[in-house]
Every structure is written in C-alpha cells, then in structure tokens.
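In the form predicted alone, a lone chain appears below as structure tokens.
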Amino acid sequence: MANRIVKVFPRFERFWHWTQMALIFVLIFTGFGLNGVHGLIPFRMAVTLHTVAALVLLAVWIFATFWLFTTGTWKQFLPKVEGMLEVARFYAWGVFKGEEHPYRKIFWRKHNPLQAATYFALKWMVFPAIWGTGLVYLAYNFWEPLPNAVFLLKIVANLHLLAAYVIVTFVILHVYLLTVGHGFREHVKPMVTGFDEIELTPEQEAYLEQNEPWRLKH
C-alpha cells in the first residue's frame, strides 16, 4: 500500500456538502426561532425562511441521492461493524492520550466505520423522518378535517422536532470531530480542495496512473 494525495471528493460532493452545511445551518436558526429559544427575526420571516430553506434543501437531497447512486458512491456509506469499536474506543478515549487514529483511509472506503453508520442512520431514517414530518405539517390544510387532527399535529411537530434536535447534536459532533487528531483546518481541506491522501494498492494505483491522471497530485 501508498500513500497518495487523491482527488476523493468531486465537485458536486464539496458543492452538496457546502449547500447542505449552509442550509441546514438556515433551518436550525429559524427552527429555534419558531420555538421561542430566540426572537431574533419575526415569526413571519422565520416561518417562510424555514420553509424555502427546507424545500431548497429537498431538492439539494434528491439530486445528491441520485448523483449517489448513478455514480456508485453510495457503497462508502455501507456501515461495516469491522473496525467500528476500535474507531469509537479512539474517539472516546485514545483522541485525549495522543493515539493514532486507528483507520486508514483507503480508495473506496473514505469513510471510517462509525461515520459510515452514522451517515448511514441519518440518510435512511433521521433525514426521511424530518421530511415525512415536515411535509405532513405543510400538508395540514389538506387533513385538518380529520378527526383528532390537532392531536395528531401535535405528534407531527414533535416527531419533527425530535428529528431536529438529533440532526443538531450530529451538527455538533461533527464540528467537534474536525477538531481532533490533525486539526480543524486538515479535516476541512480535502472538502474544499477535493483532495486527501489515501492509502493506494499497487493496483488501484496502476489504474488512476494509467485511467484517471487528474485524480493524483504529483
């Protein structure tokens, strides 16, 4: 194995990533907001802020999920359970006692075991649970007939909001993670850059040599 400085976020990925960063940042400031935690904006301009941000934001997602599965990228959010204590055992302990991180970044596998099920859990039930809820709650003229529906609505916003508040400690997690190991501004590079080092088989090496020369920074 070598390492190599690959080209392992393409532009759409840091362009999703960004967009997404920005938005959902949007949604947590007029989330709170709407909750009475600040009285920063008017509730009007929160409501409809709120409301653009998440739609924008939906699109954003169906794109990224096409893009992921038309590309092939969706395989680095597998969860693998190999390696995933020894991951979590770092963050919880090692990280404070100067460890090494115990993953090594390969070509197919950028992520590490424990973000892997983490994004894994977020895409398929924490992101499809605040859009359920959230569309239900736009919907609400539609079924406000029903009978017990503002019982019902009250289980939709609190669903939706036991969402929010999961999707904001991951916010925080995250922010938190960037500053272990090698430090806020080398975790953060390669998604503006695109480019991180990686370990190569001689293989996978090979082929980018011969197929993929942009992908390699010399």
The other form holds:
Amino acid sequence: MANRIVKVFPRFERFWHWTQMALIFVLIFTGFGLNGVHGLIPFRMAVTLHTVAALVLLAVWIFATFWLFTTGTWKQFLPKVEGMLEVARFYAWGVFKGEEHPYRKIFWRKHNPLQAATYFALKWMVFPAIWGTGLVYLAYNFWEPLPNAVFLLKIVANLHLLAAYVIVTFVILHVYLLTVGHGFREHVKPMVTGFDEIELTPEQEAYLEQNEPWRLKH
Amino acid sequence: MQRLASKAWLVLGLGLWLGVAGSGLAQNESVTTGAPPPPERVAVPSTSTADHSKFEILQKEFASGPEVTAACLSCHTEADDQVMHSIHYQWKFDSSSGQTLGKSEVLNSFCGNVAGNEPRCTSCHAGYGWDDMASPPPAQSNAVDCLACHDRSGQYTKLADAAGHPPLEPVKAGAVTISGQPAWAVDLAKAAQSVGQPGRDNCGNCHFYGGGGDNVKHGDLSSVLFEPSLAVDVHMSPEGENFTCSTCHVSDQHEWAGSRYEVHATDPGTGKPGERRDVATCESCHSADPHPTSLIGMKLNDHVDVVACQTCHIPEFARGGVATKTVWDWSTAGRLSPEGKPMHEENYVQGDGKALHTYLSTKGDFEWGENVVPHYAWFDGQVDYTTGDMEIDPSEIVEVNRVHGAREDGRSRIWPFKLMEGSQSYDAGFNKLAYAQVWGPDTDTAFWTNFDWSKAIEAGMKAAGSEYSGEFGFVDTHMYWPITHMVAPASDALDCVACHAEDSRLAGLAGVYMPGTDTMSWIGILGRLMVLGALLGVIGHGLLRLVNRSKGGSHHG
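Form predicted alone done, so how does the form predicted together with its partner chain look?
Zooming out: every chain and molecule, the one shown earlier first.
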C-alpha cells in the first residue's frame, strides 16, 4: 500500500459539483425570497432566476446522472453499513479527543460510509422531491382544473419548501464537516484541483501507472 | 398552452348609463363658481362621408330639442326606434338572474332612487320629457335626444331639472346643467349641424357625474377622462390611443356592449381580421394571452384565468386629481344651522385643488378618496340587487348589490371593486329599503325642501308604488362597483408583491394559494427550527472541538 496523489475528481465531476453549488445557492436565495423569508430581491426577478436556475440545474443533473452511470461512478454513492458506526462515533466523540478520522479513502470509495449514505439520501429522496414538486408547482396551470387544485397546490408548495429546508440543513452540515479532520482548505482542494491523497494497492498503482498515468502525480 | 380552466371573462362595460341617475337627482357636490363658458370639447377625428352643416333641413332655427330630433329622423328613419329600445332610453334591464334592474328599478347607496325625483334625475335621460317614473318613457319619436350623444359642437347640454331638455334662450337665473355648471343658452342649429360619432364628452357629461357630482359614483369615471394623461388612462389619453368610450363600448343599432349588471361570461379573445366585435372586454383586443412570450410573460399569462386584467392594470382608481365618494351617511342629513338654514362643510380638498363638501344638510356626511386601492372579490359577471320589495336584516350591513362568483365555479376571476359604504333610509316596519323623495322645490314633501324624512319617505314610497309601514330608520349598506376604467400604462401595473406578500391586497380572499403570503406555515416553522437546530449543532460541535483542542488534544486539523 502506498499513499499517492491521485486524480479522484475528473473535470466533469468538478464542474458538476460547482455548478450545482452555484445554482443551489441561487435557488435557495431566490426561493426563500419568493417564500417571503426575505425581501432582498424583487419578486419578479426572483421568479425568473429561480425558474431559469432550476431548469439549468435539471439539465446538469440529467448530464450528471448519465455520467454517473456510464462511468460507473454511481457505485461510489451506494451506501454501506460497514464502517458507518465508526464514523458516527468519531464525529460524536473521537473528534473531540483528537483522534484520526477512521475512514481511509480508497480509490473506488471516495466517500466515508456516513457521507455516502447522506449523498444517497440526497440523490434518491431530497433532490427528486425538490425538483419533482418544483416541476409540478411550475406546471400548475396544466393541472389547475383538477378538483381541489388550490389545496393540492398548497401541499405541493409546502413539500417543495420542506425539501428546500432539508437542503439548507444539508448545506450547513456539509460545509461544517469540511472543517473536521484535515481542515477546510484540505477538504475543498481536491474538488478544485481534482487530486487527493489516496491509499493505493500495488495492483491499483501498477494499473494506473500502466493505463491511466494522467491520474497520478509524480 | 391549452388553457383548460374555464374563464370568467373580463368584461369592461360597466353600463355607463348607471352613472346617470345620481347626477340627475343630486346637487352637484363640487363647489363651482364663475361665469358659464361652454366647456372645451374633445376632438374626435371624423370618418364620416357626410357634412351635416350642408344639410338644408338643419339650416334653420330650432325652438326645442324635439324639433331637432324630428329633423334627424327625416333621414335616420330607424334611429328613434333603436334608441327607444335601448337601456339609455328604457332605464330597464332584464337580468338573466330573473331580476328586473336598471335605473328605473334599483335602489343605490347614493341618491337612492329615481322615482319621485323625476325631472331632476331624468335630466340625464336620453330623451325629452320623462317626468313620471310611474309611466314608461315618452313614446313619441321626437322624444329621443339625438344631440346628447351626437352633438360635436361642444355647447349642447341639458338642464339639471328639466327632464332632459336643454337650456334655451332665455336661461333662467341660477339654472344649472347636468354637469353642475351654470347653464348657458344652447344653439340648437349649431349643435344639429355639428353631429358626429360620440366623443368622450358626450358620454361623460352624464356618466362622469353620476351620484351627484364629478366621479361621485363609479370612482373610475370622472371628468379627468375628458382629457386624461397617459398615467390615468393609457387608452383614452390623447397622448396614448385617444380612445372614445365607444372604441371599446362598440354599438350596434344603438345598443352598446358592456353592462355592469351582466358582465359577459365568455370572450374568445381576438377575432379574425375585420370581424365584428360585440363585447367591451380587454381580451377582445388583447387576446387571452396578452403578455409577451418571455418567462415572466408566460407566468403572467398563467394568471389571467383567475385574475381579471383590471386587477393588476388598474392599481388604484379615482386617479388624476378628482376624488370619489367612498362613504355617504344619509342619517345625519337635516341638521340645520342655529338660524335654521341648511349648512355645508368643505373639509376635503381633492388633488386638483377643489374643495369638496363633507357635510350637507341635504345629504348628510361624506368621505372621499383619491387613488383608492380597490376591494377585491371573485366575480362571474352576475350582479343582483336588493330591490325595494326585498326583506332586509337591519341588524346587519345590507348589501345593496351583490357580486356573484367563487373560485370553484371555474368562471370567476378576481376583480377590483369600489366598495361604497352607506347609511340610508329603510322601512322599519316592513324591513325593506326605502324610497325617498329628496328633490321637489315646489313640494311640501321633498327632503331637500323641508328636511322632514317622514314626509320624504312617504312621498318616495308612494311614487315608487311601494307599501310603506310609516316607520323608518337608517341602515348601514355596502355597494360594489366593478372597476374597469382608468387602465394605467403597463409600467404602472401592480407589482407582484402587491399580492405575493404577507398582508397583501388579496389577504383574506378565499380560494387562492399565493407564494409569498404564508412564510410562517407550519412547514415554514418546522424548516426554520431544522435550520436553527443544524446551526446550533455545528456551532456546539465546533466549540467542543476548540475547547478540547486547547486542552492539548493531538488533533492535526
């Protein structure tokens, strides 16, 4: 086993992550403006930005989903119970004692088990909930003739809002957790440069040296 | 996009004619002084193929209005018959709800009723000599008043108390016109030779003065519309489209599109080129998808099935410097000065600088409003009235008229209204609205002459043919006037947050869910708690880490 600087986040993944971040911030800002939480943006402009940002994000998600499945990266996000308890125990206890983070990144497993489970829930529940309700919300005029449309709209709008609050909560925890362990700068850097320090097995090392040398920093 | 929802169609067309009775009945509220110059008139470009000044039959001295009419009818052979069947002449409207409405039938919260006050109220009748509401309007051909609508010389008018006749030489001292100005002698030949299509002044001379003075009644029909600025009325302004009333209120054989009693329920929008238009709706020109094809435009178009154009595009009414009466309390009328004389107070100065009465012994207390934010309600176009034969509950506010509609019916839209608050007389024995005779300088019964309600009501009830118990009281009333005129330029249309905000204009309106109005819903509260919890959690977690690190932990982060 050797620690190597490996390109773990290819260009598309980084682009995907940061586009998503920017769009989600636009959506949070405009969305909570529309909801009446703040009045920092004119309603009309908020409607435009929110709609455009949402549609762009949906397009990015479609590309990302395609990319995840064609590259096999989707497996990274499969939750595993194994190791989860250790990570949870670390955040709740060990971190205060100055312990090392129990999880060691390996090439095919960039996320610790808790992280993977969180992303899994985000990707499979929260994100579909927000864009599902968002699209239904946006298309209100198509289903307006349904009986009790106003009541249904209220349900849809509140589900959308609930999902939005969950995402805000995620963003807070996500950003905070970047400060745990190796520190904020160290954690953000791989998503900027693409390179992170990873433990490679000799076989992985040999394979990459041979077939994907651009992944390895010498 | 296919619009599946059925629509409550927007119909302009408050029957302008309803403005008439008030001006006939009441004294003009505005305080006018000075000599009587015939007012300047609105120029309408003529497209006519005839110059009436060249017609021999019109080149003579006319001794009366009916003489002019007779000359008109010598060519326009069917015009009298057409006009006589119109609401302008009959003052009667058979509503599809089954009620017989119209000026001759309804009560309102302004001057109340026409019956018993005829030569005054009927001064704005589109005819000559209707001096008894108990009989139908005069049936002879030359009783139709052609000049009221077609005079383009600008100097034709009608006396305020002569059942539709114009002031002629010699004019009686103190005589007043229907628009409240000191009367001048009308030159009938000049008027007859000038005729053309009606201008804003022809309609406005009656309709802008409904309820006893300038803009008293409607709120969106005032003398400002003779020559409105672009900001007041984008269509009627000479700086804009320079529309006359009949540009929208299209007519066919002297019947006009647009009724305040029965607003059109359907309008397919823009017709084929050259196709005849029979409705005075916004959509008849602007289509049902009037906003530009942008993201916001599409979103705005999504509103039009439930929000009337007027709701956003007439952000306030009574604009341009002329106020409208918003409260009229008849119950305080009759208070006299210590010397026993009628009193008046003028405690309201409107935008154009004119002082308005706030108390009159003849009429009671008033309140006025300018740039008034409308009252909003679902409206399917149907209006019905509390007529004089209907029982009322005097312990509650009586709705003199009711506008029908609800979110669920699929036909209604949110419309703006002028909400008129009143206190008016009712028959306390039979619990019904009372008719009162207020005008009648030569009578012993008229309220404005003798300030005696019991006599005035008894005479009014008799004139209206309504049984009277002999007891009367005053009841609080509400009346609703759909707002459809004074369309502002698009740049002045209501901003989204006028409705999409907490405690907005539409707060309390049933049947709507509007983003932005309910941020503190229980999901909103739950979400805030969740975010707060996360923040407190990470702050606590972070602090604990800091504390432990300073205790000498070996963390390397």
